[in-house]
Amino acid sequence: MRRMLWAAALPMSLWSALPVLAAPVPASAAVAEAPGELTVLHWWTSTSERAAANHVAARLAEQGLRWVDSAVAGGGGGPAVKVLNERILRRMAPKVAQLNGQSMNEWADMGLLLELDAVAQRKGWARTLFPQVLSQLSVREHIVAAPLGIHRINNLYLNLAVFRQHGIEPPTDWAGLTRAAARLRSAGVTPVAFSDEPWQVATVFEALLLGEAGPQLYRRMMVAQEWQAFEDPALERAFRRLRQWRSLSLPAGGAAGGAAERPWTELVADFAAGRAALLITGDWARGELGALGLEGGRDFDCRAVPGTAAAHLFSIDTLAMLAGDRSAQPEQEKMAELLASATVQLGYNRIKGSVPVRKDVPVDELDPCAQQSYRLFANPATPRVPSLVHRMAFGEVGKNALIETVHRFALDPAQTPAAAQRRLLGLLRALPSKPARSAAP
């Protein structure tokens, strides 16, 4: 009966793996953990990411703590969070999970997550860390969350070293962006690198939402979750925008076959051999370019998408603490602490790309793009939205419900962007009326 009662108050994303309890699970199958060690499950495995978790797992080892690593392969994060759910319906929990934004929710609301309030008291969050950041570790007044970076969304990435070989002036605008386009073609180099996968495709259509919509209705969309929103023409040009930007990555003459769904550390690839000059997508990829031994402003720049200079999209990379029987939780919580401190920020975002979630660092250690993050995303003045895609806005049903829309917008070129849009505002309209977590302007 107990076992029932428990399964009942599952969060409903755990409900898809709920085929693995056919099978009895032996007790042996348990994972045994040695004082002092913390499995880590999280979805960083690209030569950068890893670097950065490496860079972690040292830190926490000079304070005693050994970081077990259980990285799951995946962009986005879809097959790590799936591993989760198996392995907490299995009572196989680790003891720390790679959890973002308004995922947490229902996890937090199940009793899943361990509260780190006094953590947060203990060493000040409140006053060290940015208020947007300290939203989006909240659940109902809650800290349930270590944070590790920022991460800016709507960058565009322009290979230097063939804008120069070509003697293309870099653009700063759409009207540019298509001129360059038609001239790198013509000179044999596909103009943007770009991917299938929904994950990556829903990536620069938000960034382009975002530069179509403006910061105030893109807030209505994805915060605010107003239905009537969805119906503003910005919408549909974002959609015509997207399948655009994606023409520009297809053989001359647009071939049939499509961009291919590939790994974002292949298009990061391709755009750092000069195989591709144009990139839309998060700041990942500056961890990358760096592993890949490129440096911003000498080899590459990166700006903001047009019509997205004033705005910062982000995204934010916390670890959550597994409650379990809670033997672990002082462990738990001195990690927590760790993943907060000045030290271990300003090592972590310099490998990985993103940008420190402190207000007290000294980020003139960082390379010119991260600084431009930073000190956009500290000015007050600065719109700061959050990102669908990477979990910072809407529940995962309304996610997975963009990001589906607009991938088969994508790859349907009978589709119209006016379709796309009734679809899109179509299955928004049927989710539960349950608002989300208020993100900070």
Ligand code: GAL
Given for the second form:
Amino acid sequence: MRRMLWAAALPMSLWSALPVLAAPVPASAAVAEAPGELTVLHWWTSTSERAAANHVAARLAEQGLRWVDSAVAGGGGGPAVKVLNERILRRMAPKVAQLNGQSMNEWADMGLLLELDAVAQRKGWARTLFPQVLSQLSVREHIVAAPLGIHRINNLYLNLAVFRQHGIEPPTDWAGLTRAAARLRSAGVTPVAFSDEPWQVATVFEALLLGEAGPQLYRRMMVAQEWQAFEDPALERAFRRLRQWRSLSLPAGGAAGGAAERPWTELVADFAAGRAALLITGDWARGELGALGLEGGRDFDCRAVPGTAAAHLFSIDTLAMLAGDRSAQPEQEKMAELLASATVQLGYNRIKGSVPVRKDVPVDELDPCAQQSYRLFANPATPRVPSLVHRMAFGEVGKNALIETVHRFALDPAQTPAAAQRRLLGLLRALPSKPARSAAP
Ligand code: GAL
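Now show the form predicted in complex with ligand GAL, given that the preceding structure was the form predicted on its own.
Full complex below, order starting with the chain above.
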């Protein structure tokens, strides 16, 4: 791997933090961990996320490894990634960090991530893991993280009890959804659960964009990052849909009170209690619904966002091992090995709402929604497209700029969809072209 002088190679996103480097950091500032202890920095703090992390920690403990928890609250990981940056800069890096997709590039380039090629080789990851997973774990032909699970983003959840109670047939397309929303409203039910938190707005948006653009154009936008693709009218349509969808979460008749920046767990709680009937989000919500005692197929339906049924908009959770002085390498390698094992994969993903990263695990025991996601992802004919918001496509800075643009549009009723499209287009033209990676996702 190319090694660079790390300060010279400092990512753009971190220049603002440079002053802290002026003062030498005493060696004692490093996080002290006893042998066998691994501090894990992550953002899994909801009930189901915690339970999934605890499950992994228990499996590791059986093998003599201690997961020392360092969770930073904040869905989508924005705050956790900032904390990680700061800790790395102050040479207080944890041994293990949730570091997904493109956000690993910069750290890997600087030689900060342990290469796990030997583990991958020993455990036959090239054979057992899905190619998209392997690609997300690799930077310049080296494996730099261990995989946990595959989330699907383009889900539409319907609360079946609400639909039954009001005698409404669960809709399958936009026209049906609009009609159902109007009936729900007149029955006093808020049709849609929606949050104005930037990452949540953009998570809904990317699923809507996939529906409007189709997988091919979506790929030109998010994978090839061709600015010309952002001129397509599908983008304007997606912005229009976003506005319509958000409006279905607001009080009827233009009454005061907006969607507000609510944590995703509150949306899931509203949906579970029947205070809202529809929800578009990643399937971490299904993990949380499970923790609340709801069952897919019985209490809620999981469908694809209209127009996206054939496609899998994915995000893959991974844990990177920070190299440090390499003293923990044997434990880190052992952990990586365990994370990808069939037993941990099945146990963890069943709780988390995601699906296993391996091609060779029996998934018949998973719930119907998980089986559907897994089978779709496993089918080579399925268009699998990477999530922008969950770091599968753009680097951290570019991703945040795109999210901010989408968020501004959602919050500003005076901004037209055409104006929002022009802003995104301008952004794409200004961003540097995509850095080389080992393989396209
Ligand atoms: C995603 C992450 C998921 C889930 C979600 C909500 O970025 O991949 O594992 O935790 O955020 O926080």
